[in-house]
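Only one chain is included here, represented as structure tokens and corresponding to the form predicted alone.
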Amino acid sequence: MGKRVVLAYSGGLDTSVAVKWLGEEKGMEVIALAADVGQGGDFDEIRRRALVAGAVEAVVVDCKEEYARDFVVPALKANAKYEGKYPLVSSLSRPIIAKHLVAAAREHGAEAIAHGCTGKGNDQVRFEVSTRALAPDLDIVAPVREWGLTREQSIEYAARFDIPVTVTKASPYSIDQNLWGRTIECGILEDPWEQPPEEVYELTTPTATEATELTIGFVQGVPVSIDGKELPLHELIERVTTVVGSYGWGRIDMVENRRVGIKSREIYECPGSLALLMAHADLEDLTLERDLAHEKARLEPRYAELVYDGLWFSPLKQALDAFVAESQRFVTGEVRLRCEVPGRCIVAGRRSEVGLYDYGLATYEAADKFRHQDAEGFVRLWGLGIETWANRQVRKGETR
């Protein structure tokens, strides 16, 4: 018996190359684990695969749930966006298949773990970093970045061993796709100056005509209602990408610093998730002391880059973990999302019973009973500093 290793399997081109390859070229014997992170699919059909392609086994794990609530939350709750743009859609899902990989290598007897990243992606830290801070004892063997098979060699070696694949030379795309969100590479998407075609857009194909509103209840940074019905949380971000997505709205096209030192460009649709992140990150607004606030949001870039980076597990994204999770406590209420055609989605409204905002101290009218009087001291002893510094060196330094 061949030394065994757990493949990350996700069906596509590189894993079902890679099987064949790690029995034929490497004498291993492959166990594919296919996770179910809300991509959607046939996983009868992807573990049918796996098994015609020469696994000697083929798992699926329904992650739906697991993920939504322990890698999902912790992200909203950050609003974590890489560069500002990206809502980590494949970042956040690594871990979590890690995670399980290491699971199935324990139950199974493996050595090692395989995954089909090639050598200049991200997702090869993410899933290497995350299996060594897990389980630091087993190998790490990663085909792609051995065999040296271009693309379209990779179609044509699948094609010699009747290994079932969908992607062909005439639809190029890689696609990763999540509970998140979608994202799409390679083909003319590589030249950043070409506008993405159409095809490569699934979720986000404008087809509503009337506008709509969705009024999404939180509970301590969590979303738990779509129009005062509670939903398990995959299920409501499933609706809200649904609907959101329904107007042509969530698209990303950007192009991104990868962890590896190079320049990508990269689409994105997530309707979903930059609803969800906007609606949360406004309710924060409502209900975050200033300080707090202010500080969140100096921390988020760096959350996300970890996250980003393949540091899910590690101290310093467990720290930050405990303040967002401590900076939750009140972020609880609603918050009214609008979809407009063409192509639209902002806040229409918020409210909260523990929000900071008081209309008794913030009106101009009747009701004001903010105590304008003391603002006149209040702000000479804010600019005592300042004034001070004008008379004593300015003033005297123009006279110099």
The other form holds:
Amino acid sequence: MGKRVVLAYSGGLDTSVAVKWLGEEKGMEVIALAADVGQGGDFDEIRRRALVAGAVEAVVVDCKEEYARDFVVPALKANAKYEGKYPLVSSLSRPIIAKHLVAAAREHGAEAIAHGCTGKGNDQVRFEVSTRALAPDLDIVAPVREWGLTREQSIEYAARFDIPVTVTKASPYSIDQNLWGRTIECGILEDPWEQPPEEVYELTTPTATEATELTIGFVQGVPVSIDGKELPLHELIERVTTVVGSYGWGRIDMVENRRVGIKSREIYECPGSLALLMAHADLEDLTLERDLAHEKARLEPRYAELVYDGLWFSPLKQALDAFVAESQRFVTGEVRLRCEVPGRCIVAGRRSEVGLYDYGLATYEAADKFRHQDAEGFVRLWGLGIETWANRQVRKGETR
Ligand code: ARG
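Mind giving me the form predicted in complex with arginine, seeing as the form predicted alone was just shown?
Now the complete complex, all chains and molecules, led by this one.
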């Protein structure tokens, strides 16, 4: 019996060929693991394909709830967007898949895990660093990085071994998808000057004809309800994705810096995540005390960078999680998301029982209870240093 390996299996061409290749070239017994992180698709069919390709075992793990609770929520609380734009779709799913690969390796007595990533991307970094953080004793095999096959050769390889893959009229795009959004790369998109053709989009096809509102209820930074109705988190995310996406809102076109030193042109569809991130950040504006809000805002880009760079399971990321979790104690309330045709989604209003907005302090109307007389002394002392500096220079006849 050869060494056992657990392969992160998607059902696509590369991972299907990898099943066979690991057996043929490495003499390994392959356990294919498909993780359902909300990408959609027929998992019975995916299982069947893995077995036909030669896997000794094919497991499907439904991770949607865990993914939403333990991976998406911390990122949402941290308002995490890489380079200020990308809500970390693929960056969030790799660590949870790695966690399940490791668990399966233990269960099935495997000595290694494998993934189908190329050497040019971030996902290899996330799979491997996460795996090493969780199980430093396991070996890691990256067939696609090793075999050096072109796409044509992979198709031939699959045909030679009767591996069932459906790449007759191959899409030129490379897609990754989960609850938090959809990523699209390759083909014409590799020219950053070219506008993405409409055909690349799936979650943001504009079909809505009239305006609508969604009231998102948050408890301690976690979205829990839509229009007062509580929903399991992954269903709530799916619902917001569907509604907001139908307005054609939530697209990102960016040139980003990969961890491996390459600039790449990326197209993202993130109607649900961008809308929830916008609502969450807005509720924080209402509920976070100023110093906490400002300090948190300084840490957020760092948090996003760590997650992007594959450091989900790392001491700094965990410490930042603790800070972020503490910051969410009073992020409870409601946000009105308003969607309008064409292509608009805005925060139309927000409210919270524990909000720090005080009408009596803010109003210019009769209800004003602000102590205006306090302002004079405050402002005088606030500017005292500047005044002293200015006077000194006037005395010396200097101009500013
Ligand atoms: N550039 C994005 C990231 O690094 C998207 C990666 C998409 N992954 C994929 N295997 N298609 O997070």
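Source: prediction; values computed, not measured. Positions refer to the first chain, counted from 1. Just so we're on the same page, rigid core means the largest C-alpha set that superposes within 1.5 Å between forms.
Relative to the superposed core, R380 undergoes a C-alpha shift smaller than 2 Å between the two forms. When the rigid core is held fixed, the Cα atom of R160 travels 2 angstroms or more between the two forms.
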